[in-house]
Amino acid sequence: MLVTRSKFSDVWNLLRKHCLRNNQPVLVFVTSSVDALCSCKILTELLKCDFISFQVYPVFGYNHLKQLFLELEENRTQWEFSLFIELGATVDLLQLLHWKETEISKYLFVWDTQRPYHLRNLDSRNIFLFDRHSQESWAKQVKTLPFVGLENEYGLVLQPSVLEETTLYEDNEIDITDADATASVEWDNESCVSLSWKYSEDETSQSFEELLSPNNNRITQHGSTDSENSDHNSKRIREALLYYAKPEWDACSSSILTYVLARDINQGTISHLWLAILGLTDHLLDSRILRRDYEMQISFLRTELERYQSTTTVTEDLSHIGMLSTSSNNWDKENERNDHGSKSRILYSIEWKLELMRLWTFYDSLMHSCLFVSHLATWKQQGQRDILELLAILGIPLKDAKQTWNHMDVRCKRLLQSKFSVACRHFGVHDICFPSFIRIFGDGSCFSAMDMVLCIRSLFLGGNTRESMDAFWKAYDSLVDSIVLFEGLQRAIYFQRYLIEEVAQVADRQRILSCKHFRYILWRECSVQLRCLLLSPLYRSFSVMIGETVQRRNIFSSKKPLLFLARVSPDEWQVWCLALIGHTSTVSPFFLYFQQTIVELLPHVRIEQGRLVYFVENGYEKILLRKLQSL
């Protein structure tokens, strides 16, 4: 079932009146990203309040989490309550775990913020899916859903002979007309940034069957395949193939929703309100969130900012060029008066789309940020040179933009707050800037939120499944522990320095090529650092810097699907196709292609998140390529 932003406190107290009644442990399954990371971290932490035990397990792919629950079995591991952070809404998770649902008394919360839901979730009296969307316009939305019983557990729908019918445009999109169809992308005006949400104690009495009952849940009958309904006619086959072949979008931040329940109980914490920037900042660096949504949700924040400190000290006035230290050495005086001796504060601040601008030369962040390597192909002699002139523009001798950001002359930052906009205009750059927030640490170290989520992000990295185990929980640590933080701030220089020379190679043509109706970038063979970087949570951040840059580059007149093969071990490929956020009111015609394709290669293909990512077994990926380029 769905559970509403008006019932996460109602929800979240029974959980917590049955664990201790029956002092049973919560089981907490997370994937590795930052958001994850961050809405695990304020799960437990609202747990551990209230003196529940829980266990957590990463997780690393559904064969994984299959796998982990067979252990649970195994061990007879004793359960009633488990949460699913940012996995488990796309797929049935029954059908998957194969479990019935007649048959069980356990409970599945999913905090997932991936769409489009799998419709047996929605169905589910055992799954709670949590959803910013009011109760109301949830009502509306219903009325939209496709019949159950089309799909397979991760929502692929087989129906060929209704594909026959859909025409591949030029433009390579069919817009989805009814309004109500594409209400589920669009902000509620009552979401997150509503200051109204209540706790009532006299609704913790409701027991789990009360609150499940079918007035809660989405109508049973729009699942039901009865004899009058058995036989698939091309328009239901038709309305579950849009449905489920939009490509992923997410709805909202995972770790906002869970800070809105911490808020919502009287738990919230200041700690709790920089793990949502976090996980915010981690969907905006990924373009996985729309700018008028996350101003919107940035809103939110800064007023519950306010909340928490005072805001004398927090004016408009306040830049990123004053937050000039990381570390507690340099840390200017001033600002350490200002911090008035609390062990950690938070600041508003306008900051530039310059991946650790703070934490290396000012020089490098121009070189290497995805904003300027898309614009002006810094991995080129003229991009160089337009760097260069940029430079010479704003005043700032060359020498002094390769000093680290801590040692750059003074008088350098303050021509860079006047001039560095303007300037960029000039080269065509725009919208430079980006609302966020700085997090001064009790030991005098500053790090925005944005180089912050780099430097966790760069600690995910690992081989096989005990590297990445041991890569999460280090990504973990480096939530509270500086020390943690700092050595992934090596590695995020070093990555991303290597995600430049992997753009450049892709940017040059070295392995884009082109079909009838889309593009693929092949890699036949994968260094160690691509491997690697493939097989982590990066590989969409990499992807979409690629898509961005064959976008603003202009390598081809006509805007086509943009398709990945990669071989990451001898025996298999990884398959995934690029849907930047932006197009999710709209299904293009090959993602319904590809995902037929798919489906007719399942005994050889391995599904381990949904529908983002394939792992196809060596030699079918010329199958696969085959049956798309005849379209």
Second form
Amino acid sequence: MLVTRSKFSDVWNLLRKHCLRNNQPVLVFVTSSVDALCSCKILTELLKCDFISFQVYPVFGYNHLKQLFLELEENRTQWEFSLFIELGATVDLLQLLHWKETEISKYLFVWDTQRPYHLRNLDSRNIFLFDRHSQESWAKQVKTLPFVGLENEYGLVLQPSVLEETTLYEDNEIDITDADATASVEWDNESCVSLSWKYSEDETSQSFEELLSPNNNRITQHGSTDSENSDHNSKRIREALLYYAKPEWDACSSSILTYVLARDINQGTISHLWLAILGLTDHLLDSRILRRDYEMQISFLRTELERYQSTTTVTEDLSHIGMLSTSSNNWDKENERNDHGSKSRILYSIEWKLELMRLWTFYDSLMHSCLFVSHLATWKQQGQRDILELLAILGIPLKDAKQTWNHMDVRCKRLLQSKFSVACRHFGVHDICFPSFIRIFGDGSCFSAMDMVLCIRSLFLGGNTRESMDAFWKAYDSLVDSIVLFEGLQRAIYFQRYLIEEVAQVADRQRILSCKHFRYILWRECSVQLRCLLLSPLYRSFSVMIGETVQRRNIFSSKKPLLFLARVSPDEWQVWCLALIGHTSTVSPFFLYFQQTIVELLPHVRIEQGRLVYFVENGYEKILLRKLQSL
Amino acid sequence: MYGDHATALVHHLYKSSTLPPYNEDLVRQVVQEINELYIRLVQLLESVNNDLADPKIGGTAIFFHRVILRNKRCVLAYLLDRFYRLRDSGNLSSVDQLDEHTSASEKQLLAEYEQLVATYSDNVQIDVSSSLYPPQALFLQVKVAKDCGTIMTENGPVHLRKDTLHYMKRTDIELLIQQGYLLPIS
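Provide the structure of the form predicted together with its partner chain, given the form predicted on its own shown above.
Following is the full complex, with the preceding chain placed first.
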């Protein structure tokens, strides 16, 4: 069932009440992503406020999750509530874990931004999906949901033969307009601003039984049961296919939702706010959120920032990008080790899309920025000449541009502040700026949200499960430990350079092969570094960068989904699709057909991350490609 | 050159902030050097009938003697510092440390020390091996460094699986923290 925005605090208070009464720990399952870590941190801090025991388990796929639950059952661990962070919304959790709804008295709270929801989760009494929508907007959406029951636990519709009978597109298909799209992703700012928190033990508004009553956000049975009519059946199947066709993300990060919960129950702090900022930035960097939704969230966070800090002075506003920071030492490691909190300030800032700008040289950040790489192909000589020309237009000597940011001449920084955006337009780079936040630590050093996310992400690089586990905890520690974060910085720089090399290879050697409805890239052999990259959560950043390079450099005239196939082990191929969000509002036939082809090959396909990534047995990737090419 | 092995031994310990594995080879080399120098010193003294009037002989004898003393001091410092690190870490019974990083005599020393502490604690009815400072909080957040199996707590059994994070009552896990199975996290 869905927990709408206004019910967050009620449901959470019920969890608190039950846990304090029964003294059972809360199990927390969290995936490897910055947003998930930030949400986990916020939620565990909320549990700590009430001295509720919890146990945190990193999860690396749904098979791993099943294994964890088997172990919990064998060990007879007693629990009543569990939190799923950035996993669980798109799969039928009860079926996955082999539970029968009537037999269990456990509750699963899911904080996941992946969409679409698995319909069985919406229908379940034991699963609570926390969603940013209000009651009213959800009531409208419920009416458009397809028939429940045609999909498996991973949301794959299991009637492939029906594809031959139905047309993927009908003549009277209506494209979603921008207005509709805006309405459907509107952040419910009213309930944020006018919220008044009221809680006391005596007046807890609802018990779980009341929450589970039919009028409370569960999708009721819809669609009639007279399934004899085959046209009706086909229509239902087609609706289900379209519903589940394309994996997407909600227009909000789970860390913002958890922050909103913290604020609702009056436990929000500035540290939580910073974590929410990091989570949102993680979504932006992976192109999981539209620009307008991102800006809406940023304005909300900016309002929230004013609650914790005095209003920034005019001087601080002008000194965005920390350009007037003259601290010679980036880090006082010993003093900063446990001090991510009290001595630091957070400032709103208009940032440039230059990765790690403050942490290495301006020239390097230009050469390795995803934006400039995709626009100018900086791996080529022409691209490098363009960069030099840009510096010349700005009036910045190359020698100064190759200084680390903190040691760069202040006059050059002032030139950048006044001229950089304009100069970039000369080279066709129009969206260099984006609103964000920076954090200024006690010693005066400055860290942008983007850079911090990149540093934490780079710590996720790992190959096998053991390395992934160590990487997870290192990334978790980096949220509070400066020394670990500094290690992440070194890796982030290495990773950024490596990313450009790989993108250059793909773009230059024309490894992108084109078909009628899609394009694909094939890696028959993966180096160790590439394998580590693809098996980590960073695979998406990599594919987004390739997709954006392809698009911005107009390598092809039309936009099509991009399919990636990489042989990550002798027995398996990792397969995933990329469709940059906002590029198409209707579902391409490719996604429908891709889903159905996967269904046909199911015995030879391993699903670990919902329908985002598939692992196909060696030999079957050819069959997959052949079927998709015949579309 | 004389004294190089002893210098290397001290550096080996100085460079690491935690307890490194016991460097048996270096210790043996230093001891061997001490023995060799002692034999040479004795031979020298016997050859001059313990008469050190000649400055060259006297100087050589003093040099050998100083080197022997220096080597001895370095080895003793090495052993003592290792003992202090083991004792102060609180992991006297830590399985990892006993198996991997300590020598046989260190293991025996630690066992006897632990016995001594236990006997004293029994006699005075106070657990002197516990923390000297009062606990700051009722609950503690810990990461499981090594599988502990299932432990019984006030609220029922809890399975402590490696690489998981737990927030639990301090009294349930204090012993495991002291033994190094759980790492407290701030």
